[in-house]
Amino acid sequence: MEELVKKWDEILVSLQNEYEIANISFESWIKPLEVFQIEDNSLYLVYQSESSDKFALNYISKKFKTPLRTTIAEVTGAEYEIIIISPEKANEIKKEKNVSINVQEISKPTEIRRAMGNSTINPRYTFDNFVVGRNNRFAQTAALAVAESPGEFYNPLYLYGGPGLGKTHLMQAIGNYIEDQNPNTHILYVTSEEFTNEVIENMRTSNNATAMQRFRDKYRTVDVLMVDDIQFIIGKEATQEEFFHTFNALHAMGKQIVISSDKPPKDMETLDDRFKSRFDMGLMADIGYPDYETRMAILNKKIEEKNFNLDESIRKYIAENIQSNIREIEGALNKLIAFSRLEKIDITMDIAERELQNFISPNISREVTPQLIIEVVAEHFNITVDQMASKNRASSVVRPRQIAMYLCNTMTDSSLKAIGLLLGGRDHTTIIHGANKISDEINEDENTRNLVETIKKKINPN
């Protein structure tokens, strides 16, 4: 299965070329197919599309099942019976079989845990793809030391720095490393607003005592607890109290705690002294702004990952002029990639200067754009921008997409059509529906209100 997933894009391209499938048919019927599982020599493919109805599934099965089976055999050397299912059916199978997987076909214990849905860590963030420079070398070294010996040194590890500098990447790299080395380790990564929302939700339940005990069991029985953006719990008394006791319980048992924030504890004027003293017990590591060499290395790595061609002079132009954070560098690159693919032209220096003026003009405060909002929301929920723009209807993608619709509609002057184009060509009625849904939730639900406010602060910290 691992080999099949790796070769899936190659299989689809080969299928289109060999059977001369028109682009519109390929985009509508073939590209939304995703590998789900292999069982008894049957390959289950999920049709991830907004039109995943019986008609679509029957049509794809009748028209493309044989070409798919033949192409897969040619590329991989293995023959499978093809079964095409809807996302709803895939979810049913997961519930019935607790995600049926062939353990022998998964190379790492960590992958088994992720396939079983037991990991809160995003596999994209690793030490291998973290670009080290003078600005983050100490933080990276400290994080690696914690990953190699959790609970033994630097406990808690407190990472701090401005937005978009790699704190979340390092935290999750720790989790991925520990899971690879010790797959039975119980690791829990949460953002501070997730922690806050759980506190609020459990305090509201009719059986408050039982609910809060379940909450405490969840957080105080882990081996590694990682809390991102801890600054957002300041001022929330109930949340602070629960975190204080959770911290004490875990630290007393020698369990590893990793925390991130946008600033050191001493700069948080309203932070309780008891928190400052506990954070001081471990190690604080600052992630500063990347220098030119680091920015260039990050940009080159992102270009390689996205398989995009960009002239060296344009790379230097971006690295020299965007100095604030990694997120802006990637945002600038994504804008050029989107422009190039939409217009079907190569990027020249003139185009780069024109399209990146909001990122680069030093005397103009950066504009909050739909592109920026989509990138920040995607990063917050640990999904990709491509997933946000895809036809994926999984709740883990739909909800962030609707939040992005709401924020784009309320924080920018962009037209509904422009917002829709950035989110996979969705029409204005879809954007209105998504924005209204989140607006209603904000008025009715404190958890959603806290979540959206947190993301807004990330988009525009000022």
Contents of the next structure:
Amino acid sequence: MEELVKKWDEILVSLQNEYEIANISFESWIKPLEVFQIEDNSLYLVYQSESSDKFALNYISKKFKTPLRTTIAEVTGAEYEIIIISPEKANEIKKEKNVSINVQEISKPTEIRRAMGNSTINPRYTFDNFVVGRNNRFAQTAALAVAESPGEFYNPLYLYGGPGLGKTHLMQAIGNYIEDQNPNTHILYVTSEEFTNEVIENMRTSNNATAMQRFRDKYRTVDVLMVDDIQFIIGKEATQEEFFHTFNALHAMGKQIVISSDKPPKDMETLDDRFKSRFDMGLMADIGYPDYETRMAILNKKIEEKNFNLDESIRKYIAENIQSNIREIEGALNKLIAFSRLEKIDITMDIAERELQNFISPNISREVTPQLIIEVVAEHFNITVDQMASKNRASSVVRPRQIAMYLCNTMTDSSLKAIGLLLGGRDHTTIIHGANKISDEINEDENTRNLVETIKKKINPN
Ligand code: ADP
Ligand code: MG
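Now that we've seen the form predicted alone, could you pull up the form predicted together with adenosine-5'-diphosphate?
Zooming out: every chain and molecule, the one shown earlier first.
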């Protein structure tokens, strides 16, 4: 036992090298393991971590037992049966036997990893820059386990939680991680809206069997399929049907599927029961609302990433007042950064209070304003509010701008003139022209109809 403890660090280093375990994985699963006791031929290891639940213990056992046994045997010459236990369990045993263990502080990984190359995965979202708190610890651990062992243990992974709480971030982190570890893995990330549009596109050209074949080739040859915001396909018959077959085909081949939604399957009333049973085969993990400490930690992380200076009192003001959506915390921060850079001044509390009025309106459900619409549309298309208001004529900007014109015109009472001013001082005839163009498209084209419907739900989820 003494020898084992003395050589423990050496064993772990050798394990990491031998099995090429990534740092974040090593930090999450291996480093927290401590030698607890040897009894008969069994070596008990305590997993000293805040996320020491049944899931984590189970996963470590499945994934690392054999590598541990082998490495220990190589370093010490002795072969043990490995048993991994929680700190609580260790304490129970300790009470019975009076064995002492020392609890050690776990250090968080800080290394930033970058993965590039697959157009569907955004390298900005990684495990390294995902702040773990009570609300998302389980989801983060589950996502990491899937990222390390795609298709092996937890299939599908179903992540759910309210808007802006990190579902997309975690999915993208899984993608980045897998790509980093194994660049040949074929990963496909789609929003359910993209999936829907492709199904519809196919049905339109259904006289052409090759279109369907192309679709199936695309979706059924991937190693990892991620479908974000699955709630939007519910009730769309043809899309659900196609997704069901895609799911079954991939699952049968042991390919990993990751799904996100705003609710658990049991609360999706119109979801077919056959889906519910499929989703039950895998692992479900929810993300709840972050507490104050977690909100503050996330805010600090974003401020650090963006290299910005912001007073502690203003950080507190944001973290205290924006409680249920991390995207809004980021939005508030971005607004202050933009203001500070434009006006070339430091943000004071007065400025923050004035600029963040729209974000911070406790107990009142947010009013749908043209500003809000423009922000949501910009985010949906992954462009900036500045681009929306600019003279840029690229179609990637023109179309979102026209959609914003349409939505401002139909969802608010603002005048055309006011909308025009917000969109870079455009004249009211331009606004009416843009709004009409989208309105015509909605009547003629199902894709546009779906797109606008999705954005509307983002603006006003009720
Ligand atoms: P969802 O898909 O659940 O609506 P997102 O994953 O898009 O939410 O998250 C919204 C924003 O908040 C993203 O920019 C994301 O990086 C950030 N975010 C959410 N949770 C965290 C977290 N735990 N750590 C760091 N950033 C987070
Ligand atoms: Mg999302």
